[in-house]
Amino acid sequence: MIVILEPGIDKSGAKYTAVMNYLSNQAGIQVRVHEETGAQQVLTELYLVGDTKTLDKEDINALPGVERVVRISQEYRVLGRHKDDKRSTHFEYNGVTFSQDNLHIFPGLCAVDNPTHVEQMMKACQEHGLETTRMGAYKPRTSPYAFQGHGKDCLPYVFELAGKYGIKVIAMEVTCEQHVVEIQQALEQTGNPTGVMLQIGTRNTQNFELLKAVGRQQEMPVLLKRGFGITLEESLNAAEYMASEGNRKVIFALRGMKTNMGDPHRNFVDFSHVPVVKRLTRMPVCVDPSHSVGSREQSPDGLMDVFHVTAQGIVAGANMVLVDFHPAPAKALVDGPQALLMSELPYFLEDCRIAREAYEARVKNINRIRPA
């Protein structure tokens, strides 16, 4: 059960105290407080954990300061969509709105290699009106002898260059709680010139202690990639781990499934699940065409497979695209063969615009026959 309080309720006031006193006296019920800070007000939601079937919804609804009560009968208690649930499907971070109703493109380096390439990428994003990018400082690899990323050593210049070129959000993978601390420290030391969206990679989708640690910090949003060899339900529950700890600013990323049935692509493209995730949850949905396809192969029509699957995800309603670009793919330290060229960025962005326009036209078309 979720108890949604009046916007801007005073947590030291009589109304809030009355609600908390009532709920704390209910046997077997734990109360978790979650706050969402918007542009104009703070929304407070109370998540009731335990045997909530015995609670009277109308009694709680009648308490002072309660706006409405949502009874949950499905999985994904915090992030899920529930009957009569009017909670938002968006959040704001560092001046950027992430929603199930818009689209952001995150082109960038799968792995940071040197300041020159980072600056070239940031500058290209600025020139094309983008405020978002991806930069890999920490890189979990299959082989222990492969390049693992420059780690905290590259963070200061990455963040300073982001500030120089107006990049507001950088998607950056972390593999342990210490990486989160290092990112926070580097942001503070450089004067917070940008923001970071913490990325949980496919290998860590069920690293539950990491999920809980990332969920406990509520400042930075999180991009959770679907596990490459587990069910969608298991991956969505991984997102719920973070939300249950307090961080609802979660974006769910589809990045392909590991199976030989996907050959010749690197992974079996699972972008048909974009509308499924949007139906089941309130999370914006990201697609990662680079790690799904894993190459620069192109069709007879001249379009690369990366372009094709990106369009498929966007036409299905994706809200974010995480894609590899590199100024010199042959010199890239990680995943160079799948990286797009800087000269291809304007064509990729235009292709994304065309696909988004198609999605919006499809929605407009179906709304002509939907009941009001």
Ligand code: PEP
Given for the second form:
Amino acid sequence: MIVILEPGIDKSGAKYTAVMNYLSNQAGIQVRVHEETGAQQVLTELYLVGDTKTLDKEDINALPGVERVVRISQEYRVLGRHKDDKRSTHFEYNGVTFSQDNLHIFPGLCAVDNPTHVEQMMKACQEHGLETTRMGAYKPRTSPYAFQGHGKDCLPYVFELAGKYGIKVIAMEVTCEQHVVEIQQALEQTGNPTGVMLQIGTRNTQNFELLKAVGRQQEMPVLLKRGFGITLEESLNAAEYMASEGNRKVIFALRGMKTNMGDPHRNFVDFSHVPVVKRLTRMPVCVDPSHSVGSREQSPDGLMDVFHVTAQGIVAGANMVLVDFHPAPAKALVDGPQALLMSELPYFLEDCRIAREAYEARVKNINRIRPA
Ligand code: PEP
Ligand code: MN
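Okay, that one was the form predicted on its own. Can I see the form predicted in complex with phosphoenolpyruvate too?
Okay, now the whole complex, with that chain kicking things off.
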């Protein structure tokens, strides 16, 4: 059960104390306080754990300071959608709104290699009206001898260049808690010229200590990649780990499943799960066409598979696209063969726009007979 308190409730005031007193007198019930700091106000939610069936919803609803009470299923308590649950499906970070109702494109480098390429990428984003990009500084690689990313050494110039070109959010993978600290320090040292969306890669989807660590910090949002060899339910529970630690700013990314059934694609594209994740949870959903497809192959119509699957994800309602670009893919240190060229960026963005328009038209069409 979730008890949603009036926005901005004073935690030292009489109303809050009365609610907490009432709840602490209920046998076998533990209360977990969850606070969310929005642009305007702080929202406080109380998660009741234990034998909540014995609780009277109406009695709690009638307490001063209580706005609403929601009974929840066991699944995804914080991030899930529950009956009569009107909690938000969006969040804001560094002036950018991420929502189940909008779309952001994050074209960028799979791995940061040098300042020139970072600058070319960010300049191109700005020229096309984008405030978001991806930049890999910490790269988890299959081989211990492969390039592992420049790590914290590249962060100052990546952040400064982001500021120079008006980039507000950079998706950046972290593989341990120390990386989060390094990012926080580098942002501070450079005067916070940009923001970072921490990315949990598919190899770490069930690294529970890492999930808890990124969940404990509540400033930066998190992009959680679906685990490549586990069920959707297991990956959604991984997202819930972060939320249960206090960070609800989580975006769920589909990036394909590891099986040779998807050959010749690098992973079996799973973007049909976009609407499923939106139905089960309140998370915006991202698709990663680059790591799903893994090549620049194209079909006879002239469209690359990366374009096709991106459009499929967007037509199904995706809210974010994480896609590899590189100014000189032949020189890329990681994943060059799947990178799109800078000259392809306007066409890619136009293809995304066409697909989004189709999605919006589809929603409008069905709502004529079945309002949402
Ligand atoms: C990436 O986005 O660079 C990446 C390594 O993705 P994944 O974790 O999905 O393989
Ligand atoms: Mn990659």
